[in-house]
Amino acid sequence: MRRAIYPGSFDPITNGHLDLIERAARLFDEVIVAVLINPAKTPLFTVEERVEMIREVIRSPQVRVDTFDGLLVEYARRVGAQVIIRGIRAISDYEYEFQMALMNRRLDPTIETIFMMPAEPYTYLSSRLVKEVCALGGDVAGVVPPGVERRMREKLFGKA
């Protein structure tokens, strides 16, 4: 079985993330969307809320959602994944992701990293940007699923 991991904070999941997940699901037998538990960060949504939102919007039977902490390559070994999927939007992403991929290769040369670019409408999109625009009252319809937008508005303003 060809199993891949798509790791991230997904705070919140965007349509750019969903684009990569759907395309990766066509390439692999199983894709694990792995939500990082990082106590050093202060996310908008709890890990449980992020997992729930992702499960609500993913319909593919070969995609599952899980959480992890610690080293990604250790998690990959534990779940039997051969591939790590990383999204690249711009050159600035590439430098950081390249360093991470090389370190992961050093830690476990049997696990490959594959870089995927999102579809053109999502190349500028990041969770951080979506949260910032929403917090300032901007329209984020079309860049996040409707349920995610509703939850963001509830979280930020106490209403949908």
The other form holds:
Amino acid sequence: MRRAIYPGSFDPITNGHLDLIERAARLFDEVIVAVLINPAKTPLFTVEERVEMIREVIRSPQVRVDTFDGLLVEYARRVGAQVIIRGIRAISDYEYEFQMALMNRRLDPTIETIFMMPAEPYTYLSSRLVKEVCALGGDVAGVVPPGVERRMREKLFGKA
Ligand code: PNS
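The block above covers the form predicted on its own; next, return the form predicted together with ligand PNS.
Now the full complex is given, and it begins with the chain already shown.
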């Protein structure tokens, strides 16, 4: 059983994340999308809302959603995952991802990090940019699922 975790903040999930989840689902028997519980950050959406939004848009039966806190490698061990998936967009992602992958390997050499690239139209996408554009009245249709767009508007402007 090849099990991978796809960890992140997912505040909120974008079509880039979704693209990666679908690619990973074709490679692994089970993919767990793992939403980080991070009390140090002030997210736009609660962990529960983020989990709900992900559940609404995942299609593959071998994908499930979970939350975690503490060390990622400990969570991976706990759920029996051999692989951590991270999406890599531009060169700018590389340094941080490289550091994290090697630190995680140091913490647990049996867990492998695999980098995957999203489809080309999503290579510039980030949750942070999407939130900023939406907050300033820009159009985010096509870069986040419709349900996420609606919830973002509700959150930011009090209406869909
Ligand atoms: O979507 P993000 O915010 O880039 O995801 C970052 C995440 C959740 C993968 C990272 O912050 C993480 O793994 N946090 C858990 C704590 C941990 O294990 N830290 C050490 C990483 S080397």
